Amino acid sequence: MQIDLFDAQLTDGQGSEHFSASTGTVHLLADHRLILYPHFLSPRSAADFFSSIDASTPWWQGSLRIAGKQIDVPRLQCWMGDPHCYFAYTGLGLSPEPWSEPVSEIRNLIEELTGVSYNCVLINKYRNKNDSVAWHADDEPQLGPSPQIASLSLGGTREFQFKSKIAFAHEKRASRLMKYTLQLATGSLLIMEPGVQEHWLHRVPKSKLNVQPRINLTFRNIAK
């Protein structure tokens, strides 16, 4: 499997006071598309949303049992969405918090741009360079066989890495072409189109540099 990376400009005709620019760049991971809108939100709007979401979100820190030890998840989280959107992953069961006003506003902006409806969102807060999320795919059964995920970044810039599931299974023989890294800055929106979750893993690694706190919202859809 090879990755064919190229740029293609997409233009959205919808206007909004929140948009700094409404063009997207397509990145191909083999036959699977990522669309990155690096300036989906203006810097001022991104800062305002960061502050309001940080203050209004009921953050909690989960824990996982690994090798017989209870380990804190290295980030803060909140699961938010419609009442039916119960979600479970890596042994954690999550009942949704009701939509907050700033998160609902962001959801409306993303739906306006993409034409796709989302009824739930996982919100992660990376407090410092040591907070991270390990290799995984958003391929839980509740999300359907081929989900589209919309990921909005607010705050500090972090690396967002992709690795093919083939590369994960055969690490020693994996080609460098089966891996890819994006830098996700504040106000950027990344659309992971159908097919990405089935064939690719992603992660936010720990950073070697000091970084500002980051809030990430990954919008999904769970059928009733």
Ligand SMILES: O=C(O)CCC(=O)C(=O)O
Second form
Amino acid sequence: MQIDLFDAQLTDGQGSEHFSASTGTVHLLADHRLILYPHFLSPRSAADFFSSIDASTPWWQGSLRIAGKQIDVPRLQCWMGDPHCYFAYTGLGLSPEPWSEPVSEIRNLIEELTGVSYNCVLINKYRNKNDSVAWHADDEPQLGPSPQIASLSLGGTREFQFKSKIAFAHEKRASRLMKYTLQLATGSLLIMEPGVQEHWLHRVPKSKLNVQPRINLTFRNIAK
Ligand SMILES: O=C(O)CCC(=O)C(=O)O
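Could you give the coordinates for the form predicted together with this ligand, as opposed to the form predicted alone above?
Starting with the chain above, the whole complex follows.
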């Protein structure tokens, strides 16, 4: 498999008080499409949403048991959504927090742009350069066989990396060729179309640079 990248304009900017420009760029990971809207929210709206989401979200510190020790995950989290949306988290079924007003508003804006419905969202807060999320795919069975995920970023720019699942299972030399990195800046919206979660892992690595705090929201859909 070969990474094949090209840029294509999708739509032109349109009127909404929040949209800066809804022009998207397609990035191909082999046969699977990412669409990046770098200026989905204006810088002002992104800053306002960062503050209101940061203040209104019931942040939660998750932990994992590794080699007999309970270790904090390196970020804060919140699972939000419709009441039926349970989240499988290290063997636990987490109940969702009810939709907050700013998160609900962002969901409406994304649904308006993409024409796809989302009924739950995982919100991550990266407090500093040491916060991160390890390689994984959003491929939990309750998301269905081929989910579309919409990922909105607010605050400091972070690297978002992809790695082929096949390469991950084999040697390091192959995996180097199968990596792809995007910079996710504030106000950007990344759509990971069906197919991406089945074939690719993603992560946000720790940063070498000092970065501003960042909030990321990955909108998903769980069938009733
Ligand atoms: O912070 C990000 O950009 C990605 C978060 C993520 O990978 C997830 O919520 O599954």
